[in-house]
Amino acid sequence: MADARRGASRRQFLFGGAVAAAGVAAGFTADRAIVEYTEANAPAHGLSTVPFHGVHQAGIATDAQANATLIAFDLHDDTDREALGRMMRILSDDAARLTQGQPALADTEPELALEPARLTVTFGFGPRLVERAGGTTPGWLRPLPAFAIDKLEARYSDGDLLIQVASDDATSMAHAVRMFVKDARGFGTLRWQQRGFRHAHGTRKPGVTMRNLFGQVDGTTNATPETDDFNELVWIRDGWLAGGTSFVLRRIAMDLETWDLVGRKEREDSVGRTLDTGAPQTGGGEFDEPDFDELQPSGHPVIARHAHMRRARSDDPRERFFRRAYNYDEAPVGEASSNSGLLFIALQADVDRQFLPIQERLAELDILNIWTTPTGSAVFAIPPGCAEGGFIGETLLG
């Protein structure tokens, strides 16, 4: 322990010679100089925040972070109307401290509450919490249609509340989550949790497309959230559900194995996109429009009819909606070298109108479907925000 001390004591003598020296060199004090390191160094990231309070949740049109934990509860057979509005007033309250940087009531690690790194909680209804509500249900809110490409696992699909909380710091976001299921367990069962990543924050620059685990850019044609386009697409205009929107989650297994065999060619005729820089085989740039009409010297098309991206484009402007997909790479299973994927989020208005058709198209031909496989689907609706003093959900529930 003495050598220990002594060590100890030496480097900071060695630490303060070295301030002080830079200190009388530049003509000001070590003092100042020990100060000006301290912020120099200060997590400045981790202190960023979004605010909770607003017309329309966050975590929707926030800039996609680097970690998100999707979780979903079964109700308990008591759990009604009142008891409805007491949970969602706790959650609420907990979503509001914990995405500013404070601890929840309640909370038993507050040191884990105090570097957000844009935390944002974003909550979503199932069609059994809104009949539990007495709501009006609108009509796409109810499981998808089965596809025939679907292996759909009841451990990964439906639900009746979904929290969508994300950050930029996978122990803030872990610490948040753990906050809600304590908050919720009272009034539900956890049924799933599936967690995502993207790239780590300051990876690339801001605007720049994630790649999935394919490799491939991937939400290219997304619409520019705080435009007209992206509000006619997104946000609902009336109801309970005005400044609010529809929420798609399709988990979709990646064949990484079967992946590895493929030719670099047969990789990008499968999207119809150059891997290097996403743009489209006919040329140009990743945010250029693609050329379906144009034609091999075979007499081909240059983008198959059966790639991904022709079989996802349709002439109806309205067949669109806002994607914000994550990552996820688990534990192999059995002899498998790998066990990953994509947890796709699909947000729109009108889930009939605007994801259905796309999905339907993609599920009949697309060749990716050769090395992809939909585990898991869920449809929630997303109630608009709140201001201050105010709870997710009290369009519905107030």
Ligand code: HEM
Contents of the next structure:
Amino acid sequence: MADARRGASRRQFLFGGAVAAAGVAAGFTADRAIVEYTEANAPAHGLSTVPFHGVHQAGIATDAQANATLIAFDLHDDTDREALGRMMRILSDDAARLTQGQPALADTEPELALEPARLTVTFGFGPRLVERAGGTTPGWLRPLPAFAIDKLEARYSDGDLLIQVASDDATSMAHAVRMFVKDARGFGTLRWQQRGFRHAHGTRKPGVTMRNLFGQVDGTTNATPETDDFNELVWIRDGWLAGGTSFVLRRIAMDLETWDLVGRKEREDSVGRTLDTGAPQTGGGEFDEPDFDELQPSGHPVIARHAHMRRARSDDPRERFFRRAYNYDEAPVGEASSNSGLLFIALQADVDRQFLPIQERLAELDILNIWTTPTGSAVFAIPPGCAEGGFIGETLLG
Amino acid sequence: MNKKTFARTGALLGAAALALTGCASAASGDGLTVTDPWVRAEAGEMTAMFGEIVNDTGEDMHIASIETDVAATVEMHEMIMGDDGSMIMQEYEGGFTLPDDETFTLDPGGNHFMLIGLQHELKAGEVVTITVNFDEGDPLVIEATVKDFEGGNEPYHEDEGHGDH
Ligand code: HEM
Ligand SMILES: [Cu+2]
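For comparison with the form predicted alone, produce the structure of the form predicted together with the ligand.
Then the entire complex follows, led off by the chain already shown.
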């Protein structure tokens, strides 16, 4: 009887001819590959993958991909601890598959999953999620205090669940985002979605510091992933977050209109670095140390007192964090003719001890504040990674 | 033969033949493996299980019955075109046979295991155990993940023509 169902006639009546592509939805198939890559037709970069399973979640120490979309959800009132466990199992399974170039379970666009291009998915928990789970909320897991420089909007701020989806390919990334939205909406409503980019893969050599939309080399002074210094700064040591970290998002508008009015020298003075190579104004190359004590003949310091780099650097080496920013550039609203900025992302073991003192210093004095305005702010706990068969959040929900 | 038909509303969404490489899920029974089994989340009366079953037993395997704790009955359904050109599903006469050395695909818009008379709401992220009994040999025990799914335009809702049960 089974034999009667093989072959084209069956496919034809399944699809009425309209979608009768060969091999589509055949009841019996021997060949299970959607697309088979050979050496001849394999893409240069699309098949590159970053492991999903591990001690830490991917997307933190991962060399930043060209694109990132951050989505945040507000949990439904009835999403309790038990539901959170189901949610994170489903979302972790989606992430485990999609990051490895495999369609998610029940993926309606499986072909879009085949070129992950270093896709990573990173989950973060807001204070309410941890509370619902009955877990211990770290002291730093709360909205940052309000700063005088802030003009925060709710549509860019806070949230109960964060999913950072990043890939060198925007199409693959959009598909993954869609899958997460579909699978999370039974548990929460989409609160916001924010999209960022860096230089496209291949535009520059890997490891070259990115530029932001002010034209600055941005990210020079940063811990190097996989070093002791990085591990010390970023990863949490104990409790359910051991192997995890904290994630601070600051959406910061950069006013390209008023920045236009600023000359090149003044632009360099605003940070204390040159625009061409990103080297300190006191000389050397990009990665040479600045000399904050060096004086001009006039007696003023070469690196200004209000320069961003001077203000962002504390005497206390523990007051440091890992920066992993993305540019954004969106349609101007109303009378404005630009709508650009940074999705400034800071990762550290302890927000209060490492990040907050620096943010306070910058809010107090930083010449860049003239042209920049924080419009969104959010803090999330990033749980550790999981092994195969496990799920993200199992140390809280398991 | 008690042949049940189910009206299908709207157009059929083409479900591509997924090539779920790797990611093997539950497997049991000698030479029978299931890849990516899942069940559509449902608060009402009925839903369906999808996935791919590979038969490496060396013989055609005929399914005698299917059972699960979460539903009163499980039927084997196929999709056919009704007289008015719309797709309808009906119980597959005599039960599915899994041909030797082939992959048998259960997918939205195609063959599926129909779970009828749900004992409780099936929520996304739950795992449902479904046992497939064959004429001969060990049963195949499938652990299927419940997922929210709007696609495939499946007429599984009560008000859409499950007349005779
Ligand atoms: C739109 C806003 C911002 C822009 C355009 C910007 C730009 C820059 C640039 C060009 C540098 C120098 C190159 C480098 O080391 O990366 C720098 C350094 C730095 N920035 Fe920012 N930044 C912004 C916001 C922030 C915020 C909100 C923080 C923290 C609260 C921050 C913390 C730092 C730190 C810690 C450094 C390294 C300082 C050092 O050399 O020790 N930045 N930033
Ligand atoms: Cu059915």
